[in-house]
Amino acid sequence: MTPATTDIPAVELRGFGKSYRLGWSGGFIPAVQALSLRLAPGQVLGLLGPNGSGKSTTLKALAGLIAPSAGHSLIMGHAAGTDAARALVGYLPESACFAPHQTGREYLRYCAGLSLLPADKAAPRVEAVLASAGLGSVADRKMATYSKGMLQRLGLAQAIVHEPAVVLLDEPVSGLDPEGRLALVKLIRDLAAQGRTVVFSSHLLAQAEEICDRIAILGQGRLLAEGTPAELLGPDRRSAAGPSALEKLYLEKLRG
């Protein structure tokens, strides 16, 4: 599907919070608290933060996999998790699961079917994303023979096979070699150029600084800083001998 031009935010969190129960008789522990963000169509947002900061929880909520404990998570004005929102979203989880007996091509055809792509559109679309992921030559091999990096690229391919308006990527560089990381940067740029919205989590700060329209730094479930790279970093530029401006800000915010 092709994203439409609209004044409605592509992604919006309004006072979003999520808590998890500590056992059957225990209390609740907050994973994310009072998070509010807005992202326009065609923008790229990088969610940055250490393990346990709430990045994956936020992405799962936007994908409609978990319900908010407080506030709202919206996709193009639709509550995340509704049929209308799900049709607009492509999602790569941090630890994707694959059926080892399937080939890469079979898996993507299955994903295209789940996304209700018509058969006449599904076949050429599968071939296109296989090529863009650099998997065309191994498309008919069983996934049991794929390397970790190949599986990660296949996961990226399934997230965009149905041409979603919003693409959610949880630690997409995990398992990718330098060449794969460069390909990921190109993919994100291409998606944004097509008017699609991308939200991804990462520990690679310099890469986020390079490709994001907006950056959000999370710590212990709270928003520590958010804005454009220029708003957050000013005129600072990366120093060859030291950390980048974004790396400095990240460490400053986490250390309080």
Contents of the next structure:
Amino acid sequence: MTPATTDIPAVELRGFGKSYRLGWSGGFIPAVQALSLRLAPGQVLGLLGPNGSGKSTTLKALAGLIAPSAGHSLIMGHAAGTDAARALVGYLPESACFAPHQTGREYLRYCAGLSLLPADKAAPRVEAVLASAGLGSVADRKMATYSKGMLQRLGLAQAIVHEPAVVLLDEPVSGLDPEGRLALVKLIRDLAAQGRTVVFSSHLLAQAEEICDRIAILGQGRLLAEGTPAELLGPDRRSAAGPSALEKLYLEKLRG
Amino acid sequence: MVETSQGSGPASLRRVRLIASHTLAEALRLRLSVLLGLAGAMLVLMALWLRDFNFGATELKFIGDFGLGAIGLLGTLLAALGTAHLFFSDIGSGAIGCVLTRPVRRGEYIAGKLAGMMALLALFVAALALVLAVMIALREAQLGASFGPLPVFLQACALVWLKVSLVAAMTLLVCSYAGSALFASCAGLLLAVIAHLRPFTSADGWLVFVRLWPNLGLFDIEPWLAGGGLTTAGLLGLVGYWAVFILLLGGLASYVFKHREF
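Switching conditions: you have the form predicted on its own, so give me the form predicted in complex with the partner chain.
Every component of the complex follows; first up is the chain already shown.
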């Protein structure tokens, strides 16, 4: 295992591009173009952008589910998708629906086993993530009976059960009620406090502004703005009424 | 942090075993498995009512042939439809993303899925064979006649399982690149039909390509019985033939699946 060192970025995209083929007729549609980002270990990056801006594609490339058409995607210096990189990554797909007949505990044990957690470490680790996700009391219930919020928290739990250095979350708070959203935001904050690098995509600007060390705004597959909230928004980040500074910047960048 | 030993054999086997047992648990809850199991049991029992249409064979032989044929037919359906359904439900639900972003190799995923399906098919064949064996035993007692030695019956059941597990491997190969469960199921069944076409091919005919494909006709018990039964060498030869094609189809599916994006 490569130790996390400060000079190796936890997450790096170098001129990353991804195009999808348009059926048999040929032709490609670019989903992401020339995206370059570096994220130090322990930072939280929020990928913001409208539907189709390339957020999920970027996360999938970092998770190793798709290969770049151009450039490189790296996790702790390892090419995304390699054994070494995948051992360092936890991933929550958008709207994941797990085996409904299984209990939450059974599913997390399965995930821990796939990540090769030693048996003596897996059981306490599963209990710990169940507790941190607030699912301890429902851990033995079938997942078919879980609410959307519970499933999202279980999704996050499976992404961190093996204690990955980098956690990738695709729209983790979408479709959640305010209570569920707050619980998930707290979990992301806790991960950052533990020194894990978190990259998540979201439409919710206020929460991104609150929990991110860095923010990247994507539009039509291109990076429109990137930096710390302070760099992007200046010292006067919140106005008393109306849209926040991040909302203003977001709309301004998307409208060109 | 995970202690990586992902490349080692025991670790790899552990992941394959986990995926296989997960797949089996999923498969046992499939309505399709239950429905085909019930349909199989009914079809096997129907041999009793259809025994008048025995085409001159003795009653016990007819019941045995009819029952084993029903198990083979429904097993083929379960192999093609079940494999495609389980594979694409993982993709459709997004659960595959949670598996493949872990240190699980694509080949391990394919091997686990195939092993899980083969375990389901083994249970399916064993359960229906038990129904058939009980029915034959009851008729033997009533008629005072003998169906034949038990090892031959067991060999026939084993051949049915070898055959349907090859159909599962063929379907999995299609799944590795196909876009939908419907296409993969239909293609899997078509490939199973093609695998029965060997008697209709000649070395210079247009069906010559069929000779590259597994010959499922080899797993029919009748020709072996006509030749005096399946010898140990014959059985080992068949198992070897099966193993070669399982490895080839599984390896090809893994290779294709390795380049698939989600």
